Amino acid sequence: MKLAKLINPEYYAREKYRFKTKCKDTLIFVLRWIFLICIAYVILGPIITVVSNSFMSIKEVYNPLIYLIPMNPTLDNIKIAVEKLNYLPVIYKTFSFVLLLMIIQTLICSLVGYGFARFDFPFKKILFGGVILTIIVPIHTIMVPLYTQFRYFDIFGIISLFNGGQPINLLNTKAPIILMTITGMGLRSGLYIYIFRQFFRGLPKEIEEAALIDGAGAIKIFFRIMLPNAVPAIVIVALFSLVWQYNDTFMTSLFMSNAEMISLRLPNVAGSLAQIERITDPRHVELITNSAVLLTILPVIVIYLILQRFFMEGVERSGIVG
C-alpha cells in the first residue's frame, strides 16, 4: 500500500474513499435494519404476547421456564373466550352491520368527492372547508351535540308535528348511524371525500367531455365512466371504512350501546369472567381475555391477507397525493 501511495497517488486516493464510502453503507445498513427490528418489536409484540397467551395454560404462566411459546397448547381459553362474546353470532351481526355501513359511505363519499372535483357551485370552497374540519376536529368534542340530536330527533318540527308534539328518541337504534353515513358525516367520511376528490381530480377532463357529446349526464357519466375508473380509491376506501367501522367503539357505545357487537361485548368479557365464571385469578382472567381479542382481531387479519395484493395496488395508483 506504501508502494502504491509512493507510485500511484491518485489510485490510494481513489481506494481511500471506496473504503470510506463502504464503511458508511455498511454502517447506515446495520443502523437501518435496527431501527426496523425496534420499530416491529414496539408493534409486534404485544401481538405475538396476545397469540402466545391465547394457547398457554394457567400452569405454565407461573412456570418461569416457559416463555412466550408454550410446551402444551390448549385451546381452553378460546373456547371460554368463544361461550363468554358468543361470538359467531356477534362477528355474524357486526359484519352484516359493517358491510352495510361500508357500501353506503363508498357510495356517499365518491359522489361527495365527485362534486367537489368537478362541479363549481356557490359557496364550494367554504363547504370543503367544513369537510376538512371533520378531519380536523375529533368527533369527541361533538358528542354532547351528537347525543342530543338523535335523543330528540327533529327534522324542523315536521316530525314533532305529526307525533304529538313530541320529537322521537333514535338512542339504542342503528338509525343515527346510518343516518350519519348517509349524510356523509359517517365515521372517517371527511377523509374519504377528501381521498374521491383527489383522486377524480387527477383524471382527464377530455373523457367527461367526450361523454357529453354523446349526451350523457353527469349521473351517467359518474357511474358508467366516473367510478369504473376509481377502482383504487373505492378499494381504499371500502377496505378503511370496513376496518375503523369494525374497530370503532365511540359510535357504536354513544348511539347502540345495547347492540350485539363485537366492539362492545369485548370490554365486558373479564367482568363477566368474575362474576359468573367465578374465575378470580388475575393471570387466568388475562389469558381468557387475550384469547377474545384474539378471536377479535382474526377476521381482520384474514380479510386484509386475502385483499392485500389490491390495497396495495389502490395506495400505488390512487390520488391520496397531488
Contents of the next structure:
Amino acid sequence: MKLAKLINPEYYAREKYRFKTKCKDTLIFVLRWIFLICIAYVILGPIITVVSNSFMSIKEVYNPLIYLIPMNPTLDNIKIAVEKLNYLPVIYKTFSFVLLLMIIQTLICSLVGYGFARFDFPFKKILFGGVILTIIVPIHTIMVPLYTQFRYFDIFGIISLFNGGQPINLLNTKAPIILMTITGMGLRSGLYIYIFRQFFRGLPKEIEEAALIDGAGAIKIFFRIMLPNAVPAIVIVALFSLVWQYNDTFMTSLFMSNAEMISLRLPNVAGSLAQIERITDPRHVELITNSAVLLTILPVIVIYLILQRFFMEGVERSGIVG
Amino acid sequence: MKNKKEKINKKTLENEEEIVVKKSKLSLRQKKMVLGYVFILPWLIGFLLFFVRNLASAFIYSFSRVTIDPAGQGYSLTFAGLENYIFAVASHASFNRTLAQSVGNMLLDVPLIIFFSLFTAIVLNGKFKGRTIMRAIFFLPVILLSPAIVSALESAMNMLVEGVSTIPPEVRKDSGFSIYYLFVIFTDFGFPLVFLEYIVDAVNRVYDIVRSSGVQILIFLAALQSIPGVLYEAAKIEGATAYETFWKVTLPMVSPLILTNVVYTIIDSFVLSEVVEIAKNTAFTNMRFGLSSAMSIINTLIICLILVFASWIISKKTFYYN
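The form predicted together with its partner chain is what I need now, so please give it after the form predicted on its own.
Below is the entire complex, every chain and molecule, led by the chain shown above.
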C-alpha cells in the first residue's frame, strides 16, 4: 500500500508542489521580516536612544561598558527637563489650545468638504481649484503679508472705526490661528477639505434623499446623517489635525512667539541649560534635551497608540484615495 | 402594478417639490445652490480674506521696498521694480546655494520615497502575523513630524550609529568595513559611476527617506486596499505570475496615487526646506519684508514648475480605471 503510494507519480507531483510552495513561503517570510525589522530599527532606533538617554546618569555615559541600558536608572534628567519645560502647565495649555483647534478644524473642513461634494453651484470647479491651490501653495509663501495683516488687523476699516482709527494688533494672541482655522485656512486645512470631499462623494446619495423626503433640512441632514457616517474620515482628520498642530512650530512661532506651547519651548531647552544651569558638558546637555524630547513626544505617542486601530480602519474605509 | 406605483411615487415627489417651492419661492436646484454656498462660506471667506489677498500682497511686497513705521502705525511701500529679486538671486549670501541644494535634494528624494513607500505598502498589505504592530511603527514618523523633534531624533540616530562615541578613537576597534571598498569593487565590475553614487547617497539618506514616507505609505496602502479582488482572481485564472500581476494589475491600479504622492512629497519637502528658514529670518530678524517675499515667490514658482512638469510626465503614464 505504502509502496504504491510512493510510486504514484501524482503523489510525487503533489509533494513536489507542496515542498516548492513551502520553500517559497518561508523565503517570503524571511525576506519580509528582514525588511520590516531593518526599517523598524531605523524608525525606532532614535526613539530607543532617546528613552535610554533619559534614564542614564552622566557617569554612566562615560562608562564604555554601558550601552543603551543604564545600570542605575535615574530620574534626574527628567526632573531637570520637567523644570525647564515647565512641563505640566505648558502641556495643559498646549493641549487645551490644540484640542480646540482640532474640533474647529474638523468641523469646518467637514462642512466645506460636504459642500463641495454634494451641491452644485456656479464656479464650483474654480473654487475647488482654489482648495487645491491652498494645498499646493504653502502658507510660507504668504507669511509676510499674513504677519503684517495680523499686526495691523482690520476688515474694510470697520475695526478702526471702533478703535479710534487704529487697527488692532492680533500678534501674540490666539486670535490669528483661530481665525484662520475657522475660515478653513488653518494648518493643512486644504488637505482635510480634500479628504472629506472625497469621502462624502463616496457615500450613497440615497440616504440623504430619504432624509430629505422625510422633511429634514440640509443642516439637519449633515449633522444627523452625514457626520455619523463619516467617522473614518473624522478620525483621520482629527488625529492628523491634533498631532500636526501639536508639533507645529511655524504658525505658532509666526503669530504667537511668546506663547507657552511645548513645541516652542523644546528648542530652547539646550540654550537655557548652558546659560542658567551652567551645564556645559555637551553629553549632559544631550541627556537632558533627550529627556525633554521624550516628554514632548510621549503624549502624542500615547494618543496614537490608543487611536491606532481606529486610525488604520479609517484609512482602509475612508476615501482618502478617491 | 409597478407602473402605477412609480406614477404614485412621481406624483408625491412632484407634490413635495411644489411644497418646497411654495415655502421658499426657490426651486430645489436654486435652493441647493444657495445651500452649497452656505456650506463652503467659511472657507470662501478665509480664501478671499487670507489667501488671495495675501498672495496678491506677497507679489506687491516683492516688487517694493517695505518700510515699517517706527511709531507702530503701519508700513509703507515704495515701488522698487526687480530690485528684491535681483538681490535675492545675485547678492544674497546663501539663498542661491540653499535653493539649488534643496531642489537637488528633492529631485533625489522623490523617486526614492515613491519606490520605498510603494514597496513598503505592498509588504504591509500582505496578511501576516504582527501586521498591526508593524503598521503602527511605520506610521510613527508621521506623528513625530516636527522640526525640533526631528532634529533631536536625528542627532540621537547619529549617536546610535556611532555607538559609544565617547570612547577615544585610539581605543575603538576599527569596524573593518568601509562602503568605499564596495564602491571600488562595483566600479571594477563596470557599474556606471553615477548610478553607484546615487545608490550610496540613497543608503546614506535612508533615515530621511523612511522618515518622510509615512503619509505616502498610508496613501498607497489605502489604494492597494481599494483594488477590487476580482482583478486578482481574473489574473490568477489567466495564469499570471505574481510578477506579472504586479506590473499588469497592481501598478496600473495605484498609478493615479503615484501622482498624488509625488505632488505630496514635493510640497512636503518644500515646507521643510531650509529656504523657508532663510526667508523667515530675512523677514523677521533682518526686517527685510520685500526681499523675503521675493525669496518665497521664487521658491514657490520653482516648485510649481516642478509640479507641473512632474504631473505632466506622470499623467501620461497614468491609468484610470473608471
